[in-house]
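Below you'll find only one chain, the form predicted alone, shown as structure tokens.
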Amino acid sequence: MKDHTFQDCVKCTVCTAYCPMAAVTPFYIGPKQAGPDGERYRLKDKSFYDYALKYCLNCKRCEVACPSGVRIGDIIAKAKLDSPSFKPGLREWVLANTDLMGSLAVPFSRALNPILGLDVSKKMMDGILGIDHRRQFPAYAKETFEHWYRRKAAKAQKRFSKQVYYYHGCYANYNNPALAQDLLKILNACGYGVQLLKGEKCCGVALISNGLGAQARRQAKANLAALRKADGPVLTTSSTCTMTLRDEYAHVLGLDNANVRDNITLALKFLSEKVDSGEIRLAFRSDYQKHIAYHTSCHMERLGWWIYSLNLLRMIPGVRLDVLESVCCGISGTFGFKKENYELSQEIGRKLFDQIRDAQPEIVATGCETCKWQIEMSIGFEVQNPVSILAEALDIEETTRLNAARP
């Protein structure tokens, strides 16, 4: 396979035309200049163009647009990790260590969630950590998905002859276990048992973007070890986790994931392909009626897998579906939490917000958890992963019956 490096850049600047950051601030010189052009200079002097790297959202839209297949976002991400100018502080450490913060927060979530929502708490985080006081933190669950799974679901999974593995990620584990539970409900109805990976860690995308490269590599190695033990498909519910596991480990962290990469896939892609091939059948509730607007997250755009979400949503008879123009929501993981980035984050997301307001859907569907946070906080529309929409729309008993009758 050809290594699409900065040397393949033909300087057409299409990436800059597609860059959401370059459109809202003159201080970002653009992905071509910060990426391939800058890399030529950084080979001689690592500090060259450093000031521009902090503006990159790692949205990968430049890579989607590039006619030469240059991994522009990866070049910038690697340059940030290698730069002596980027020194992560306490704020970056707190925002990036999602496993630690989640494991500490969940046992005290009943008290912690209201505290995080207080104006005085937000102002303290603004002043002490530089986390913008206007940003709302996602609520923590009362119980992790892993704990619920061991307590309620693990034993039942063994009765299925067909098995898949599930990489749940931090969000489904600490913030929204209902998403993971919805996936189990669907897969069980389709005749599949679900196993968890042993030793799973956060995918590390926040560590990469916040300059904590050494820790990102340690966690990536732990995940690769867990993935190599899986003897079936590994399904995911987060577009960002999926892209990180499949692409960032090799391209940014320099870790060999070739023997597991193709085994990792979005649950919606897995389900859509199984339905299309006739291996599973879905039955839907006759009383499910919803107006849904679908937002293609940046990393879903990079994967090129949004079509599988749309395919499944269009199967639901009671769904009226609006497909929004694919634009960046602006949050970019932890980027939009930082005080100096908040206004840029909101300005980038404005085009998406306007589309949603115009559509006036009952639900916005997207495969990215941080897009959910940005949309719900900024304009107040309910956002769900298509997995949860599918779980609500399915006639579980009939779907179970249809798939149990199949050879």
Second form
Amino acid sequence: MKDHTFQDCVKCTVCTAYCPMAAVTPFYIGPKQAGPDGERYRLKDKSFYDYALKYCLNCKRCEVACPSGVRIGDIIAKAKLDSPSFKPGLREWVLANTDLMGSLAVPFSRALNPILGLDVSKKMMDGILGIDHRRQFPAYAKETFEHWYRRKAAKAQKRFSKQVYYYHGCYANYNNPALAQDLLKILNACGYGVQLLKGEKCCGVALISNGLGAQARRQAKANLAALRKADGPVLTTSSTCTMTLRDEYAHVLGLDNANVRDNITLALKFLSEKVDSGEIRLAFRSDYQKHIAYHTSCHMERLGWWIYSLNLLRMIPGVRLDVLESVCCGISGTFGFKKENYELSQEIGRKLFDQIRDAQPEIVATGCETCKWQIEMSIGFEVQNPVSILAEALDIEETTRLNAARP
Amino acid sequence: MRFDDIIIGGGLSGLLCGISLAETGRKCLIVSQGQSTLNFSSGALEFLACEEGVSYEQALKSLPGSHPYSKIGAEHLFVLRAEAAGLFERAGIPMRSDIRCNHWRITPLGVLKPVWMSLSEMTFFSKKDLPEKILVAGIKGFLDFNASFVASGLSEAGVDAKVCEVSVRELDELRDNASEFRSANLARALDGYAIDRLAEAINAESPEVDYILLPAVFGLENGKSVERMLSKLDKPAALIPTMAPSVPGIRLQKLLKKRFVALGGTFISGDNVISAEVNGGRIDSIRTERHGDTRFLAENVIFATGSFFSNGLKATPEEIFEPILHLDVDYSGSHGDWFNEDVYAVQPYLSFGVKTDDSLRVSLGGKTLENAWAVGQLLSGSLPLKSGCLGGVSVLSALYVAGQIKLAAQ
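Condition change, the form predicted alone to the form predicted in complex with the partner chain:
All chains and molecules follow, beginning with the one already shown.
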């Protein structure tokens, strides 16, 4: 499937003016040239502009800016997958296989987490793999969410008459099961039982960006099969997984996801809409007081779904909310882990870091896990998914009562 | 999700309408399909082309009844021009304007054109105050601003204009990629000490002149770099727009959006309104491509979707239509009558737009929609290039509609 939207480019270069990468390095030719311009040449020779493709963050801010509906980011992502010279190495394979690494790491997390934090390990990864020694690896959980769910939660979910599915993704499963547990807590209080998909795999976003196209397609097909079996809405907590499942599968990997796409939705969108329509009622703790700054991650910006997070956060009586200008944090998944990108990554993030420092919030809220790593590592502010903030602010008992009394 | 007002289109018109409404505490949503034509604008707004000294009221009399200005009326327009100045000021955007009559700006071809309101760093002259000796400073290798064009145009107007080309080493890396040696990239590189050294280089060329003109390649995010540049020059100076993208235009877009969001407005970018639900002569709700089944409900819906370039209007060889709701459109003749083969002649298609009543309410199948309005370049009846009313129609129609909505809400 060829993306012909490149023909709609009118060469206004407004995408380049809003590209976070073009803003920090003159070596990136910018989305217009790497995308629609380059595509014309690549019809003749796939290696055209190869040298520039590695700079693309796949943040999709060019697509959000484009007045002509050109899917610039998709064009670049596909060119990268098709490029004969863009070959993934061991580092790319290690960084992109989040599922495998998570499964291997979680059983040994108690020993592994401190080791990953040691200077000597960081130096080794830097020297051998080219993973920057200044980067902090996110800690692995003691138990995966899936394991915990089967052990502690599965049975209890059956008592709910209304059921939803949860696509947890790698982060909630291997790094932060507390996020998944928070979602369960909220949904259960609202009268919904939560089921897991049978055979969920990593969405594959890192495989796509690291040039592992064949594996990305295999995993995507497995996910699509699992998603097709779901007989209720499939909720998510990560903006990137959501965009990948809904948009990248079709636009970048060329897979047909039409019959599942609309069924995949962010949990916060689901909740916001149910609250607005009166199907769900929320009660909040009177003692919850927080100053929160909301950061719109790039893929959340592309989805446009940050409005639901803000809608819910604004319902919490004790929240003082600052909405930060939507800019890229610079990490772009695995991009910022790579040695040659570390400085660019931090330079891109500076505009966001300055805003957070100015706002001085108690918590930064964002729907993206890698933004969380970047912000916490770079400036030390605590970052949470709005799901976790909501779970903490809710009066669970009262919310349960309100929703149980309803038909 | 429920809003007081939904504005479709996030350009100049949509943003000003949204800001004006949000300033009175109304809950507004703007849905924008991508960056707007504001990003390509000159940073100057025209009201109407007429000689300096001729009052706007006098000039308005020559417009046909179908022109948006004629629908709004001269008295309203006077009040709205003042209101516009206040709105920009409250948004922290320094503008210069005269609500009574035209001033003059210098175009990239060195031609004097009438202007009503302009970003304060751009040219804004009274004809009698036009400097006698001007230095036009270009940047080496920057093809989107041609200092010689400006100078030769000025010479024709009787100004003693000379040209220089300057550079600083911060631009050298950028210059390696000639096709991306563009205004926005220059503006990013020209910061801090780079500005100081650029100013020094220009100052060295300017002992004999009394005014300096340079390309508008400063201050993408805010006006600090512009202020720094102008303050470091030995002579009074102003900026001239470059080829797109426009740095002052991008800054205007960013600052207006920032103001709208600070007032509590919701601005969705990169999305398209795909349908609107009409019931009993009113639009109840809209739906967008990205938000799928979510319905956005509102008391009022304002179409600020622009003209052909912005996809507010679409044309096929058979018809011209408004793509969201197929609102009634004013156009006449068949395909061959819509355009003039001489590109410099008046182009009839530029006057096409959606049909509105005198309050700028739109209609569907001949019936006026009670709560739906059109503002900006989507309106029919103006020939922006010929009459020089482009920015004025966008700004003033937006404030006119916002005013009516606010009045009705009181």
